[in-house]
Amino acid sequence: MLARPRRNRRSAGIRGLIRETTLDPAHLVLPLFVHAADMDQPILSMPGCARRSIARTVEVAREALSLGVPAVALFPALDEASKDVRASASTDADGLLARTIRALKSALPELVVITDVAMDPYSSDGHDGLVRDGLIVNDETLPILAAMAVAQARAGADIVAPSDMMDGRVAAIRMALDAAGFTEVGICSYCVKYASAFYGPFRQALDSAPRSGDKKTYQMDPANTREAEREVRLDESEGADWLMVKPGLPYLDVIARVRSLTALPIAAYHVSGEYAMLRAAAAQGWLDYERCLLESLLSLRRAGADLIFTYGAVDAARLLRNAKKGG
């Protein structure tokens, strides 16, 4: 008798039936840049993101929320001038990182507000960690971080997310937390995060490139998979909420592999060089970016990922929703 897989895909409905992965706005974050000016000032290698004043980053997530998708990532674009050696700006009580926190929390009460915890958006060296004689110093920067964590915490975000790949930054922002009373504040951990070049767009948006040197001396080398295994127990064992994967397509493999490992949360980042691939590549008329980005971010689902980060999360959203309107 022959075999007719085809009979599972002769129509819509049937497909509906026994598809295996979704993919719905409830699964995606929108990563937002923030700025001090009043104005938009538009990100070119990333066509539709923009550093954006605090009430129009209020603005953005309210669509983004409107449209159902829960959370947002901040990214705090800071001049020159509020930069040093220890990412002093990050603890102020008063800076761009927590007056956007505040806004978004008082407007939005519902959205759930995910912050970034690094020194480089901070850092007069641009790196993640603090820099003494030209190398990166890992317990000396700790207290920064968990202090950075417990500030944002304070003003309001809901799951702080250490992307610096410093050893042992888990467990000093969990004690640093839970001592300032910050029990319900979650973790996504920056678990599995390579060095990778598809981040340049990323980089331009905040100026946070390293002024001098690189980054692989903490964050994970492309080649290899084994140290994922690692990197998760640890994590996990430190207190970790979500064990994040970082570049998203580039790594599907690690992210099919870290979801057989733990039964926590897995957060992919459709990074900012997969979204401006796609975007340049339709700018020239080569692919269809609606239809590509939504095909990326099942793909990421597919591999076992339970949230995606993603710049495209509100075009996302809104052609899910038109596609479901549509059924």
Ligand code: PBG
Contents of the next structure:
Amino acid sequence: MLARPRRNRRSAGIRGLIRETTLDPAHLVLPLFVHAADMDQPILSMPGCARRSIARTVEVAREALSLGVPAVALFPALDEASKDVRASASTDADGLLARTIRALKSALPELVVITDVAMDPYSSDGHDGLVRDGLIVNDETLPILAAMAVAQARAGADIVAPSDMMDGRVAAIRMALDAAGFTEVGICSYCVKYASAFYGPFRQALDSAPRSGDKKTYQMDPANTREAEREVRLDESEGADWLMVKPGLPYLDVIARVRSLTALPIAAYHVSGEYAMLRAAAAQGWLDYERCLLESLLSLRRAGADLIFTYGAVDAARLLRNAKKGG
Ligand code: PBG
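Let me have the form predicted in complex with the ligand next, following on from the form predicted alone.
So here's everything in the complex, that chain up top.
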């Protein structure tokens, strides 16, 4: 036998020398749910995650930062009374999200604060766009999203992340940010976002499930990948700084395809349902949460993601640090 692949696997040192993919806390973004109450409200389908007060959110972000996780992605959980059809609360300069951004940036100036741009957390319809006669109207949604992004930038967001999948929103947001003087605020476009059932736990966390219908007229069909190429071309031409593929693990082929199409950084979202599956199996004693988490994140990197949004960011950072220490 001339060729023996196992020679390259003989020792930890040899394996380390030839390892093709790395995973580091510097690649991770921690999504956080914030609410107006003082008490943490655990999210039952996402053990380890909770809706937290602004003060608690700052604490958790500080811990993440100290472990090398540079960024958080913020999702506000509003009470039903604050929601309306036009998502008016989303531009409130003294609203929950704006206050959270300011608190984070003043306590932790180096933290990268990423904010979600979409109507659903603020909308009484639970859709990402404006609803009229049961339809999601694209073009009238754009100014709402643009105003939301400017309000987030004004509060101090470093990167705004439109997750709504309306056509033309990256350009609308870019132009509005520039016109308001926020030329340095970046856009992480949820570019290739599928109409996925894996978002279930997230919608419970925010009470943001659509009140009627589904999101299939704007989010992508899980059957498609050529369509991803169109979305990539459009978002690149509209000025996106990062492109996201979402969900993560079930769509590794899509990440790999997008990798071959763009020189822009690619973000993968290891979404709520993926996290819930790991936690649920681990609670049964069926899977090792820690090892499966790291393997999942490494696989997203191997497929071509530069950075990863994951609810397990702090757990992963701690594990990676301990592994480095030889622990
Ligand atoms: C909403 C939004 C969703 C997620 C991020 N932003 C849900 C949806 O589109 O319904 C999902 C994140 C997750 O499941 O972890 N604009």
